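In structure tokens, the next block holds one chain alone, the form predicted on its own.
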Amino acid sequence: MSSAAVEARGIAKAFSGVAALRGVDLVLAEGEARGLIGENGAGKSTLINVISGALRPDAGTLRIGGEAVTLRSPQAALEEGIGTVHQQNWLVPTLTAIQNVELGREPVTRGLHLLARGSMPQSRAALEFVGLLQAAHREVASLSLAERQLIAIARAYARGSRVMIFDEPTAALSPVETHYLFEVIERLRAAGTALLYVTHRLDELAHVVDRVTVMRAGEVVGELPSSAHERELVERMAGSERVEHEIEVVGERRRSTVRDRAAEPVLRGSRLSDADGAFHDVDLEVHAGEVVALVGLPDSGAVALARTLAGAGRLRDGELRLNGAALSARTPARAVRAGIGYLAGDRKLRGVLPNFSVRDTVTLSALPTLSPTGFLRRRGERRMARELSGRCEVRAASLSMPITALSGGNQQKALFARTLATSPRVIICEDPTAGVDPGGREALYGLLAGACEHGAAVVLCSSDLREVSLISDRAVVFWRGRIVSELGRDQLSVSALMEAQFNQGPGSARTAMPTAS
């Protein structure tokens, strides 16, 4: 490795007094490949912030290639050779994919600065690179969330960025997505592209990186290399000897959990097809106290169906019923009312109400309750709030701040514990530990373990497969729209999830992550 391609040094910031970033330095050498994890809260978010130009820090300085610069805008970054591509892209849905990636500095007629009918070649090369370009001229809201991604390493590629900001990129992707953007990723360290790299999935960074620096409260309290084993990586991120125990507290409550399979089903579906042609005939039922994984491609329906049954969906065909008696869930706010919970998997577009406070955000749908003769119950809502934010170990300096000043992952657990509020008897969830850290998994696997001893029945599609093994009693497969087989608990494993996936008749197998065409 030669020279550093950024180098921060003593950054420090703090936000209404509380320090998130305490002198942190970080140097990220040219063509180096760096890991950065932590659990939420302990500063990632804001010091990628700062190095992108999102955020201008109290203290410390920042060199680009060895000269002091002042970011003060992410343009002002992207000028500098930094691009950024974050969990939830900020590119614009109704324009292409290729006006995207010349957004800010699209072609112009000579002389006379209108815009030019051709893109630049630049673009179109950029594209190519990261195998979209058959999607140029397709608008991006058409495009699934792994395209989005791609779209935002051609814009920054494009650009000729020097270094690439990779916050949480697989967080919501198949693991043939995962595979694609890290052969992307490859691609980018091959053309000398320095990359920092922030993931809550540890088990990627041997995949990626060469050394992994870890924050904990606001400081970096340590630098291993990527093969070093998740154990000790958890236990560098808390602290203290408390390391991941996702094994045993599902473990624990498979023990515990006792199932009548022969009792009515709490959630039952027959026959059902949705509106959009997405899922044919599906059979489902899950009983209380049951985990059941829907899971396959993206393509595949299961993601559909999930979104349906929490009325996000419409049924064409079919019937559901919840304990017994015909539901009717046209719209989420009607599936809430008949006992069915839902955690959104991008809480950008359907979680998170940027004007919202932490406090709005985990009692909105409790409000018929706390407000049953047309009046808020304040001091009620205060109180579930409290409560609720607490078992969610949701972190934040007051109930009262915006949410999207919490970092994702504590956003995430936020709009769980709404999840919770209305004590649903069914809960919907789509990636619900997207983006949060092993701590914070395991606190919500907890909740799920002790929703379902209460009686409450989970139907989870979940990207991450390991999760999936590790939560779930029975794992449903789809393939174009059908179940095409069912894994027992004593089945499930990572291995036998993707091979259930992607065996289902010759050829069909897939090896590269499905683009537009």
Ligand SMILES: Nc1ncnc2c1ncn2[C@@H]1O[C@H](COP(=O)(O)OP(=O)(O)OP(=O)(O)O)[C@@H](O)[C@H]1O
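Numbering follows the first chain given and starts at 1. Quick caveat, the model's predicted, so the values are computed rather than measured. The term rigid core refers to the maximal set of C-alpha atoms that superpose within 1.5 Å between the two forms. Compared with the form predicted in complex with the ligand:
- The Cα position of residue 95 differs by 2 Å or more between the two forms after fitting on the rigid core.
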Given for the second form:
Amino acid sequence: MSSAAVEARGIAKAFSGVAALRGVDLVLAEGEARGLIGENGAGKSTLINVISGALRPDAGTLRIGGEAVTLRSPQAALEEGIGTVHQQNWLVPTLTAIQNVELGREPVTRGLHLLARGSMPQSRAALEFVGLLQAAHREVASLSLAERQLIAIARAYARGSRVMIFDEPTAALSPVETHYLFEVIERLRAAGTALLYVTHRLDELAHVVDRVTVMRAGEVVGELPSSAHERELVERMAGSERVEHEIEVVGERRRSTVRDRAAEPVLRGSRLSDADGAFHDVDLEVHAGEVVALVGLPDSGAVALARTLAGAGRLRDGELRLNGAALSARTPARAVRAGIGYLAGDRKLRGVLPNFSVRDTVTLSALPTLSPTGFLRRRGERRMARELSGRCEVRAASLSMPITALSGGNQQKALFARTLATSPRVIICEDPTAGVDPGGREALYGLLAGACEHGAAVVLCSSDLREVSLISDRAVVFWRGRIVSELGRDQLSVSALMEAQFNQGPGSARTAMPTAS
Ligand SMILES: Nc1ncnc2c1ncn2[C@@H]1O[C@H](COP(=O)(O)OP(=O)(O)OP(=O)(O)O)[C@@H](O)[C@H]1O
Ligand SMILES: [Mg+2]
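Alt. form predicted in complex with the ligand, vs. the form predicted on its own above:
Now the full complex is given, and it begins with the chain already shown.
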């Protein structure tokens, strides 16, 4: 029998006595492409962290190419042939792309000197392999998330890695970037690299992997072909006892809650231009109960407008009105006070304060609405946190644990709870369900729909075009800072949205990665 690329047996890991992995077996054959799915908190990242040397397991054995190994660091795993693209980034931001590719390869005495030159031929070949040679000497800090992922791949490729692990790589990528990443993954497969691929976007699985391992509550509970029906995958993830609630797997379109288009819109922007030149002369109206998607390529201005509406960017020109009254929300905090909630999926950059408990994270924005002091305030806070985290399906052993000890998806759900806590009139969402499992997504869509029923207006930016097509009433399409077209509810499909973003002008049909410049 030929030896497996990776063989993990009986892996166990607990955090402060709470088991995250309970004796997990995972065998990845040479050249195999395997998916790994499970609800938020199931233990996927923990397992990956063990296999990639970032965490030491409490029990269990790990074999690479048949050899028993003890991995003391991610660097050690890399030298053993295991490369990883983590949920959070592990590169050194102040070094260049090629220096990061070479990191840890030189004898210490000559190290920095060689690093400064980025001289190893296999590093250049690796950057070329992922299509990033032109960025070799740029600082990683100036590169996009998608480009950083490609560098992490190049690091492994330069060392001839036999295994590449991905932890939700597409959660925060635009559709174009995702498309490009899949191309690179295809090249890895053709080169014989084995893949372990974690995602909550189940429709990706069939493109990337052959078989899918399902985890639940720290255990492996099944293995299915990647062509399995989505519902089957979700049922396996949730366990039979929960299926009844979750049988409506993301797929049913939200019922429209727009009542009166003739009425004064909740949010009205006229001739909006921002200080950075990201968008020009934009008119936008969002009515009570309406979900309006802003779509476009990464530099189209759609996201910049959403952030500016949320008080995180500066307007140079134009006028904003909230329920008819002039609005000036120059900071995120003032926007929240004015009734504009903001939810971003990129939880590492925005929103999660590392020293906060789950409870404090959820209630942060709503504190001014609670009674001012003492016992009543604490009780109110606890009740609000409990109620909202329940509705948003946050799974935490305790609400007083640090927010950063939650799994990625559960952190995201806690941020959603915080956004809802202030009952905003306008909710600006940027990748609101990135990293959230299907059950949680369903719950969050339900909560958004509930807010709409109560007259909230929603502005949605999402790289998940399926999400856009399912929950929006219409989509306005941005091209080079201007609105160029609009898709009505009946025209909203993934392919139509994809096409609308691309086919707007000469030179628009790009297949290469759009690099930040
Ligand atoms: N550093 C930590 N400290 C304490 N608990 C942790 C830590 N990291 C993970 N956990 C706990 O371990 C469990 C598994 O988390 P893990 O991050 O592996 O889940 P996951 O399957 O990757 O979920 P997601 O889909 O949300 O990313 C969770 O209950 C989580 O709260
Ligand atoms: Mg995870």
